[in-house]
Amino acid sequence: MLNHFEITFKSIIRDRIFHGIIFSALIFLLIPSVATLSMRQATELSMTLSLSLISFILLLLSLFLGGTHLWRDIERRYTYPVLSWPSSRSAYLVGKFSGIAAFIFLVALLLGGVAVLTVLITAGIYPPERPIVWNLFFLSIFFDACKYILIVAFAFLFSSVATSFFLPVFGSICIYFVGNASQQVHDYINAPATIGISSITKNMATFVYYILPNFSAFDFKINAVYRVPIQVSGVLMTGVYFVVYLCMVISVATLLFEKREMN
């Protein structure tokens, strides 16, 4: 399994998405001048904007790895003499997985250092007027690019099936807006004013929200920008969720890549 994620990192380091990135990066630089718009709220525009950024380059790089690194290579037959070494189909699949989720985290910490540089020009130019809570910022940054490894690992369970790049893609993609909507739908049904709503719609609602993915729970911008704290139980809470998760998606895709015939 280390065998794969060592290629699969180095790989992605050496494609042009990587530089790409760093192009990116660039955008950053616009900041601190479209902040200072609003010299009231300079600072906290600065911070939204950034983690807005980093959050749609992360979204970006999921789709586009997690969507076409595993089915590129068995397309193109690169699957065929890897699998020959004597390792496990389900090595091969996490190991390429973990390469992607560590370069994922690797382009958010460094996209969360501009972000920082960013934000302590604008806060430079306007001072905030509160101090600026930066374990906050960096716990959203985190959980971005966890709620992002989830997506990867769902491209990655469509992979394990799909015969083209349509289904882990567009499959993705669907995930990322049912996963952002989820708890949305879920308190719009099961609240006291709602009425109209039998209570079998109601259930199998709740059953499907218990299995989607719940991408708000993985969401801190606002508690970042405007100072909320946030309870300890509910950051282990998420932590925990991701983690169980993430450990069912990746087990039922190595299950069915398992299964899979290699024509």
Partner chain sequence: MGGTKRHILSFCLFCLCYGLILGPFVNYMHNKPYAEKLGVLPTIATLKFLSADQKLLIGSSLVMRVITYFGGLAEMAKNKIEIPPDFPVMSRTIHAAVKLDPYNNDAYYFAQSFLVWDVGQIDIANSLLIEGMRYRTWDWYLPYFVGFNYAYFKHDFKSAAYYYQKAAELSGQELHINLAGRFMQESGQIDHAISYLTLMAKDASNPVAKKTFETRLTAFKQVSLIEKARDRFTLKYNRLPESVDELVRTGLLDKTPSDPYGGTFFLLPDGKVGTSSKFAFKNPKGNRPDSGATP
Second form
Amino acid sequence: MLNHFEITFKSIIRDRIFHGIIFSALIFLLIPSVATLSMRQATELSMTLSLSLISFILLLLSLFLGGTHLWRDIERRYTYPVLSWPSSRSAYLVGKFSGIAAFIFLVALLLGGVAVLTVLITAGIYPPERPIVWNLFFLSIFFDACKYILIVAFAFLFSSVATSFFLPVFGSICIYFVGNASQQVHDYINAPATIGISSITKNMATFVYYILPNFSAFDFKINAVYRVPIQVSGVLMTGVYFVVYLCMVISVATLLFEKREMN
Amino acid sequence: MGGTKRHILSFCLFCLCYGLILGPFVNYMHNKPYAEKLGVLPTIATLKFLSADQKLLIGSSLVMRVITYFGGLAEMAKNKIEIPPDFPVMSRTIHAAVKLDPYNNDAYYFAQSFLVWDVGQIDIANSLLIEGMRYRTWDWYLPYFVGFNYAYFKHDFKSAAYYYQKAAELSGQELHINLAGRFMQESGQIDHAISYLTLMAKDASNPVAKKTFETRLTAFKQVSLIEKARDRFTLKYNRLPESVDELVRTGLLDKTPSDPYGGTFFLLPDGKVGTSSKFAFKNPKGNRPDSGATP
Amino acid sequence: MKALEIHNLVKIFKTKKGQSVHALNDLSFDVMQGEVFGFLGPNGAGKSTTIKTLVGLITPSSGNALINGVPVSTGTARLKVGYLPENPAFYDYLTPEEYLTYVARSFLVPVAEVPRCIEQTLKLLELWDARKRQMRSFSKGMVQRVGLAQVLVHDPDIYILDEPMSGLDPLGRSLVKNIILELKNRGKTVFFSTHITDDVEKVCDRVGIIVKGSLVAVNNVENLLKGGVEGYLVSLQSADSTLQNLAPFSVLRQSGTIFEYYIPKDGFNRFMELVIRSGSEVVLVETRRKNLEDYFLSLVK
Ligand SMILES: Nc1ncnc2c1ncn2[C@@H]1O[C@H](COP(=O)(O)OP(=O)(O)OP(=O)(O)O)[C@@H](O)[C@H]1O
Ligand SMILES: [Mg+2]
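Next, report the structure of the form predicted together with its partner chain; the form predicted alone has already been given.
Zooming out: every chain and molecule, the one shown earlier first.
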């Protein structure tokens, strides 16, 4: 498994598309000057922009790595020799997945460092009204990375049955939007102000809500940018949710992958 | 070899064509009305869905769009181009922005800068600000704005005092309580506005906003000068002066004050000071409820 | 002892349009330990399907297969197996050296021995100079050689090779044949598929012939060829005038002054007498053996 992990890591680093995506991190250079457009919250704006850029890069990475990696291995028949080896298919899948996950964490960490510099520069020019809370900033980046790792897990799930890259790529894009909206829709349906929805629809919506991923939980951007404190229990809850949900998705993926015919 | 040459030649030709159209194109884009650029906005629910986990970014970018739009208008007004600003769209955009990012300070600040002065939608601005106070619980500016709006525009001194009190609690400054007391007299209005504008102009980091405030501040200071001269005139001659010129002639004013908006000051029959510019660079019909006179 | 056992294997593929393809029909045979077994069959006969089942890439519709007595569905059954897919592809962003390290580690080769194993195999397959090049720049034959290298590098006991000679130049083919013979000498089991009867003749102990998913014959190669010499191909250099002397025998082919004759085994002595008498010069004598290809073709048709 460690073996698959290492090879995956190597493959990502040597990939040209990855280089292109990382290149987009150069946008960080623009942030301090864009932040000056703000009238009263230059630091907040630079934090927003930094976090958004990180999110965006991680989103691209997760779609691209998750959506194409496993699929390409199967498509180009790299899996033929590899899966005939004694290690199990689940070890292969989990090894590959953890390679990508570790990579996303690494990129998040590096970009986080760059973001700190960017924010510090802006804050140096336009001192913020209230001090920046770096813990919240890093926490937000960490959970952002977690969210995209979940998306990679979904991409793997789709790849384990897909015969073309449409399902993994577009499937995970859908998951991205649906996961971000699920809480909103749920809140809307269950708001006392909402009338005219039958209880059957409500129950069905609630059921779907329980199954779909909930990415709103991972969104701590507001807390980071505006220094709104988070409860420790909230952080723990999100962490536990992430681990459990991730294991769930990956286990389904391995199950399907074990059953898959390689031809 | 000939093929390569032909390719290079045609490439150069296209470059030339591009160079030719570039000038007119840039010119067109530059003059393209900003109102068009602000464009249409999807419904808030759609926006929320589409912005996925980038709500803060989209919120900020909406505010930025309005700010650049507004800045552009001011720029054009200086060049004597009059384009009616699309206030409803600006207002809607700001609303959408705070729905996406209820903490966005720029949005509140901007609403306070243009909704109240230029559009006169005091109630809308106040409801926006009061909503924002639920989120920005530490920020004394929001209640300060609300207090100012109540006092200056609506003459509701009781509500004003309440919000100034809140602002004072949050900021730990007595200033606002003092201010609240001062509005009890109508005569204090222009000074009140001046102190408000001074504060706003002082900590505006955005050049457009700063400029807007400073211009208004200069105009109001002139008004204040004229009012003071008028009062001295009344004391001395026991009647209202007939014109600004009369104040200059009697030596109560050094020279005719100039309106930074490009208008000329005049005295209304009741003694209030007005200006032909109505404190704005442009005056599209129907968009400004203000009269030329100060309150 | 049996290295590979295949019992009543049936594989039915479902195509996307809902048709079913019977790739394997009740296939059964064994491969003994230390044996070189050739798996011969026309295109689409089911060779690759059988092999993929053996290495666990596809699950049979019914029946089962064992490696060293362990069902193929268990991953550990393949710990001592080297598999070469047909038209193999490997991570093209890796170098052969990196890929082989990956393979060796996955087969739990002791870390200390990995570099030595890799050097040995790369040199054997003449890839040593290309060991630090990414495989995306490799030619088809080079990739095939990497395929063989990844089979050999962990020194397994059982070799399952799907068309090991495909894409190789004559030098490569003879190299592979030598490698297989060498493996046989070391007591390893080799099971390989091919369309080329000549390969089977040269290296195999036994041959299985599969047609349309069923095994039509399993035979000892030696027995098949035991009939031995059937006749001779003789080339003579002579002038046209001398040919009348050889009249009972007809010319097979002529090029310039070289004449080629096919002489059945029992006519050889008489033919040679006539040749000597005619004064022609014998340029070449080739023995004609009973041919596996003929046997194969007769079975397939
Ligand atoms: N995934 C699949 N779906 C449907 N039919 C398949 C599939 N894979 C193989 N087949 C069919 O199974 C049969 C056996 O194929 P197989 O690849 O085993 O042949 P082969 O003997 O290896 O042929 P070749 O000599 O060309 O490599 C063929 O008729 C093929 O069309
Ligand atoms: Mg085949």
